[in-house]
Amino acid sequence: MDIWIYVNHREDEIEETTFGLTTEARRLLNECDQPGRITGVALGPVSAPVLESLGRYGVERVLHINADGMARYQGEVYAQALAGTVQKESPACLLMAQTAETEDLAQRVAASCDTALVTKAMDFNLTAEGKALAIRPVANGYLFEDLELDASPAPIVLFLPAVLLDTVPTQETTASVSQVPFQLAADDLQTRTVEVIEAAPEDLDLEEADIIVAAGRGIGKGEAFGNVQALAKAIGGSVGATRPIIDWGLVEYERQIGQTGKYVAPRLIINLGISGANEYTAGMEKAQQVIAIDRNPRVRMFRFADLGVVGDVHEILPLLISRIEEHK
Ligand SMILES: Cc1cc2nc3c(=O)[nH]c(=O)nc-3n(C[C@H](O)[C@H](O)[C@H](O)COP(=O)(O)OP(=O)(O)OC[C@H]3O[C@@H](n4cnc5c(N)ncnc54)[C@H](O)[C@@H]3O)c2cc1C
C-alpha cells in the first residue's frame, strides 16, 4: 500500500502540517496491517536535501515535479502535473493539509482523476472492504457528517490543519528523491497568470499574515469593529475573528480562526474580547507572540497571552490606535 502525502513548502522549508500528515499516513499503514510505504509528492522549487529530510518522518520516497511555469502556484499547471503522476502510479490515497492553495489544487486533481475528494477532514480511514470513511464538520462546525467513499481510484483527503498533530522525527533515514519529468505546452493552458497583485496587509489571507488583529464577541455588533480594522491598518496586520463575529456577518467566513476556520501562525496576534474557547485557540496556538485584551481577568485566553491587558476594548482601542499613529 502506497500512501501519498502532499508536501507543502515555502521558501525552501517544509511546513509543519506536512509532518502532521506523516503521522496520519503511518496510522493508516498500521491500521491496514499490510506492507506499505509513504510517498511524498512535492511541486515547484524546493531543494533535494530539504525533501530528503522527510525520511526522518518515515517518508520512503519523494516524487518531485518542477518544470517551466511552476516557479509559483498556478492551478492549471500544478493540477496537470499532479494528476498525471497520480494516474500513473495509483496510490492508495493522497493526503493534503487544507490551505487556500491545496483546496484549489485538490478540486482540479479530483476532477481530472474522476475520484472522491473530502475537504475539511477531521478523520479518515481505509477499510478492508475497499471503502474509505471520513468525518468532517458541516454547518460551520455545528454538525459533523460521516462519509463513505469508494477507495478506488485513490481518494484525495484535505485535512483540517488543526487536527494534524505536531510531529517529531522518529528515525535517522533520508527519503529518496526522484525528479518526475513534466512538460506542459503553453497552448494547453486555458488560463495564464498576467499579474500578481499584492493584497493590502489588512486583506491578506490569514494563513499568510505576519500580524493578525482578531475580534471576538466582546467587540460587539456596533461601530467598534471599525476600530479593529483601524488597528489592523495602523500596524500592517490582517483582520481575523471568532465564530460569533462571522455568524453576525461582520466579516466573511474566510476570516474565521479556529478548529472549523483557519489555522494561523503569525508572528503576532492581538485578541480583542475573545474568551479563548478551545475551538478558537486550536487555530492560533502556533502564533509566536500573543496579546489579549479582555475585561474579565479570568478568561482562558490569558493563559495563551505573552501580554494580557484587563480592560474594556471600547476604551482601550481608540487610545491604542492614536498612540500608534503618534509614534509612526
Ligand atoms: C464544533 C465547534 C466548532 C467551533 N469552531 C470554532 C472556530 O473555528 N472558531 C471560533 O472562534 N469558534 C468556534 N466555535 C465556537 C467556540 O466554542 C466559542 O463559542 C467561540 O470561540 C467564542 O467566541 P468569543 O471568544 O468571541 O466569544 P465569547 O466566548 O462570548 O467571549 C467574549 C469575550 O469578550 C469579553 N468582553 C465582553 N465585552 C468586553 C469589552 N467591552 N471589553 C473587553 N472584553 C469584553 C468577555 O469577557 C469574553 O471573554 C466552535 C464551536 C463548536 C461547538
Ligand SMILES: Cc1cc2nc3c(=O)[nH]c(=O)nc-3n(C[C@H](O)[C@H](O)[C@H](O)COP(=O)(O)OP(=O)(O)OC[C@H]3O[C@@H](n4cnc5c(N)ncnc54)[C@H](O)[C@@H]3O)c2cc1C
Contents of the next structure:
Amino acid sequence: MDIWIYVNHREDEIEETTFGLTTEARRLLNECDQPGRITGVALGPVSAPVLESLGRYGVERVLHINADGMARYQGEVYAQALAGTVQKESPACLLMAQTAETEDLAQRVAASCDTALVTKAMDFNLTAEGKALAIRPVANGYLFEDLELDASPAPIVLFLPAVLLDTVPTQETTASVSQVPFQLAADDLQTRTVEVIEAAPEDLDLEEADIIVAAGRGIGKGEAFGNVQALAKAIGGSVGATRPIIDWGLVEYERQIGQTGKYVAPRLIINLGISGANEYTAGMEKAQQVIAIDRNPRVRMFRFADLGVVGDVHEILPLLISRIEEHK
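Right, and the form predicted alone of this protein, after the form predicted together with this ligand?
Next up is only this chain, free of partner chains and other molecules.
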C-alpha cells in the first residue's frame, strides 16, 4: 500500500501541515495492517535536501515534478503534472492539507482521474473491503456527516489544517528523491500567466500571511474598524475577522477566520475585541504567536494568548499605531 501526501512548501521550506499529513499516513498504514510506504509528491521549485528531510517523518520517497512554467502555481499546469503521475502510479489515496491552492488543484486532479474528492475532512480511513470512510463538518460546523466512497481509483482527501497534529521527527533517515519528467503541453492550456502582481501585505490571502490583525464584534463599526486596517498596514499584516464583522459587511467573506472561514497559521496574529469562541479559535490555533486585546479580563481568547492586554481597544489602537509609526 502506497499512501501519498502532497508537499506544501514555500520559499524552499516545507509547511507544518505537511508534517501533520505524515502522521495521518502512518495511521492509515498501521490500521490497514499491510506492508506499505509513504510517498510525498512535490510540485514546483524546492531543493532536494529539503525534500530529503521528510524521511525523518517517515516518508520513504518523494516524487518531485518541476518544469518550465511551474515556478508559480498555475492550476492547469500543476493539475496536468499531478494527475498524470497519480494515474501512472495508482497510490492508495492522496492526502492534502486544505488551502486555497490545494482546493483548486484537488478539484482539477479529481476530475482528470475520475475519482472521489473529500474536502474539509476531519477523519479518513480505508477498509479491507475496498471502501473509504470520511468525516467532515456541515451546517457551519454544528453537525458532521459520514461519507462512504469507493477506494478505487485513489481518492483525494483534503484535511482541515486544524485537525493535523503537530508532528516531530522520529527517525534519522532521509527520503529518496526522484525527479519525475514532465513535458508541458502548452498548446492544450486554456489559460496563461500574463503578469504576476504582488499583493500588498494588508490584502494578502490570509492563508499566506505571516502577520494577521483580526477584528471581532468588540471593535464595532466606523472609525474603530479603520484603526484595525491602519494597524495592519503599519506592521505589514493582513486583515482578518470573525463572523459578525463579515455580516456587517466591513470586510469580504474571504477574510473570515474560523470553522466556517479560513484556517490560518501565521507567525503572529493580533486579536482585537474577539471573545474567543471555539468556532473562531479552531481557525487560528496553529498561529505561532498570539496577542489578544480586550476590555474583559475573563474572555476565552486570553487562554490562547502569549500576550494578553486588558483594556479598551478603541483607546489602545491609536496609541499603538502612533508609537509604531514613531519607531518606523
